[in-house]
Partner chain sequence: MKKAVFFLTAVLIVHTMPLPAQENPLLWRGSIETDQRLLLQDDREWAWNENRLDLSLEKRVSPLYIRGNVWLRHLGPSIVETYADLQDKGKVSPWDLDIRELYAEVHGFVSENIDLTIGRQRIAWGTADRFNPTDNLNPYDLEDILDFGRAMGSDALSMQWYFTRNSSLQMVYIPRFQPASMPRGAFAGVFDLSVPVNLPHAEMLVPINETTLILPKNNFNEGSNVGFRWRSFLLNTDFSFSYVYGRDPLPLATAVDIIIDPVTNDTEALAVMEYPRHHIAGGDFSGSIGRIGIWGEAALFIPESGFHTDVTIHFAETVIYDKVVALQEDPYVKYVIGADYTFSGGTYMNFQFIKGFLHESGKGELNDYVVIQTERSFLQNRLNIQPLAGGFTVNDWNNISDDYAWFLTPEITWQGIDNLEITLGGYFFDGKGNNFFMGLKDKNMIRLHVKASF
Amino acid sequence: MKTLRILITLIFTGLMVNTAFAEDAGSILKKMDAVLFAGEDQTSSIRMILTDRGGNERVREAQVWQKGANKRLFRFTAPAAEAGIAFLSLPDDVMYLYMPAYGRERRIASHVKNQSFAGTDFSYEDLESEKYVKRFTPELLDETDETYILELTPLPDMRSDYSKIIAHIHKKHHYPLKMESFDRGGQPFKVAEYTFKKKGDYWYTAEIKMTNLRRNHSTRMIFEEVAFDTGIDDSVFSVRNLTRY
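May I have the structure for this one chain, in the form predicted on its own?
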């Protein structure tokens, strides 16, 4: 009888510990989302530096408009060959691509979200505007003095090219430091390294370096002229505006 009581106590204690970890992981991920989608809206100018395995670089420029947690417009402005190429992310997994050479927009189907956006190391899924808590189930794997380490697995109803993401999150400010993405076979695929800066009340992404481990190719996305809460109109995030350039 005593052995049975001890066993029940151990099981109950284990359940309590697992619940606490789940709650902690969920809270951490929500706080990271709050940082990534800070403010009512955000605008940025971007420099993108693409580096191949031989160290050769190509530079592009773009503008990004973000509103809330599920509206984002990304548009290349230079060089001339890429100017006007644009990506629009809307609620409910709706995404569009506009290529000036074709003169019309194209709806991006869920099963091709893994494709590279305009030759960069960012896929459409990487650029999608949606909170992580709405796409992934978090588990707290470990923590150090400065970071939380979460394993993010796609929710059952989410179509993702990643089997999991290992997220390293700053303990004090809750912004991501590094995201390690694994393909559907569980093999290392891409690594995103983040640099954050603070402007007013908000921490913002100052740089993301995305490395494709298979191609030995990387893309640095450097954010400049960042502005918050400028009152961006909803019409900016329309298909009609997507095709304007």
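Every value quoted in this text rests on a predicted model; they were computed, and no experiment measured them. Numbering follows the first chain given and starts at 1. Take the two forms, superpose them, and find the largest set of C-alpha atoms that agree within 1.5 Å; that set is the rigid core. What changes on going to the form predicted together with its partner chain:
With a cut-off of 2 Å and the rigid core superposed, M99 has a Cα displacement that reaches or exceeds the cut-off between the two forms.
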The other form holds:
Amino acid sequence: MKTLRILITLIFTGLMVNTAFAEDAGSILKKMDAVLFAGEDQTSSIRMILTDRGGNERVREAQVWQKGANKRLFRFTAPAAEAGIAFLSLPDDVMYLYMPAYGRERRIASHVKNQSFAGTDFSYEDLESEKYVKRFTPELLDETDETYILELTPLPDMRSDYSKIIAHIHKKHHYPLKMESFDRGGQPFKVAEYTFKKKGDYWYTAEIKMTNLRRNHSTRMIFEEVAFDTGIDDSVFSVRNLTRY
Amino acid sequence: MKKAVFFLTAVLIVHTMPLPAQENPLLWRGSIETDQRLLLQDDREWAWNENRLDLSLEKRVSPLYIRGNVWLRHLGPSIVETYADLQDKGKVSPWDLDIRELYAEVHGFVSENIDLTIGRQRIAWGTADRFNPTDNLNPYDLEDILDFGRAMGSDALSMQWYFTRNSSLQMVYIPRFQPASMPRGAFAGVFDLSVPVNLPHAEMLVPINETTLILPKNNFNEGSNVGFRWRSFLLNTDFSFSYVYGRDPLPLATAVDIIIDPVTNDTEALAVMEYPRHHIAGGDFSGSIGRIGIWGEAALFIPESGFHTDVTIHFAETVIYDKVVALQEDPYVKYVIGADYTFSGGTYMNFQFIKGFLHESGKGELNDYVVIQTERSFLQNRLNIQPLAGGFTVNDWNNISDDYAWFLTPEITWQGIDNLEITLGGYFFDGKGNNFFMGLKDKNMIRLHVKASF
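With the form predicted on its own in hand, show me what the form predicted together with its partner chain looks like.
Expanding to the full complex; the earlier chain stays at the top.
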């Protein structure tokens, strides 16, 4: 009887501990989303430096507008061959691409998500403007004095080219420090290293270095002239605006 | 030359205008390109030689945008025929200036939800990839027949009212009729200009040697085109409905005078050609099923009237009169359905089924075309390969073996240096029967295209 009590106690304790971890993981991920999608809106200029295995560099530049957690507009400004190309991401996987040479926007389906964004090491999925809690189930794997380590697995109805992501999250400020992505076969695929800075009340991404482990190629995405809460109108995230280069 | 002076003057004026908004300088970007295509048959003739400066300009004086796109080109070989022609540099080294677009756009005209665009502009309607049956306001630019979907700008007034963020109504008025430009150089004979002739003891197809075009009167009633398009978004799908009242930019022969030599049977035919009016009701959509992108586009063409070709045949001392249907009065539908997908390995595939190519019109006259494109990028987009690109056409599915054509347009593009793109490709055609791509059967060619952007 005593053994049974101990067993029941252990089972319940175990369940409680697991539940507590699950809640913690969810709460940590929500806090990370709150940092990543801070403010009502955000604008920035970004510079993407592509470095191949030989150390050769190429540079891409763009303007970015973001509102809430699921509206984002990218417009390339350099190099000249890509200037004017724009990409609009809206809720529910609605995406448009505008190429000035064709004079019209093109609706693009979610099959592009696994594709490289403009030759960088970021895929369309990496740049998707949607909260992590809406895409992944978190599990707290470990914690150190400074970081939480979460394993993120795609939600059942979530279409992802990653089988899981190991997220290293700053314990105090809840911004990501590193994200290790694994392909569908479970093999290490990409590593994103983050640098965060503070502006006013908000922490913002100052730089992401994405390394493709298979290709030994990396892209540094540097955010400059970051501004929050400038009151971007919803009309910015429209096809009408997309086609105005 | 006049056009060149006008354009350069306009650029200078815009550039030197004392505009207050120095933070909005004149923006210009463009490219220089060379496109060289060599025929693989016969004497390895050059099929296409083009060197192009493509220049786009933009000046913003809020809420006004002034935009332009011009091509300055050296095109083709020398066209000198006499010693005197050598004194004309335009013939020694042919060039032209093509003002593709030049317009002013007002964002927030009268109301903040209305945009007004005035000037030469491209009004691109439709959701399909380059083959757009609802894209009927601008005339086709068929000069380079292999550059599918190219259209010329039209002098137009376009007003677009965005009554919600996802819905808009566009109204377009084009005051003057502009015909399509036809294929040139090696592609000049690709459209079959011939008329069927019924002689007492024979039927023959007589090629037309000379034509007289009757353009519509340059007035409000005869020359103008109008169009409306309502766009919206529902159930994760973009869609639109459109209406155009205009003229077909390709002419039809309404009268043909044929002289047949009774000894040699050689023919000489002179045709009078006109541009038929029609109403076009269109609709299109684009969306996705799962991860697959899908689109469709259809246009119902309602000819304002049927067209007949009055044929007069002079054979020896006899004159025979005949009448051939050039365009039936019955409505007909052109449509495109398509899909695209990117496989996990990175290979992109695009498929389209097309009912009725751009030059085909009339009930029962539309053929079926299937167009496929595959694409794969390597080395972080430095190298792009289109191994399987092309398609096939069938006139009669019950007689495929005697009337079909296929074409392949593989290419490989290298973009190892920013702003430089080098493409090596080919165009290959084969088939049987009497269809559009058979007109290109002896024009297999390889192509080198180099583009430097600035």
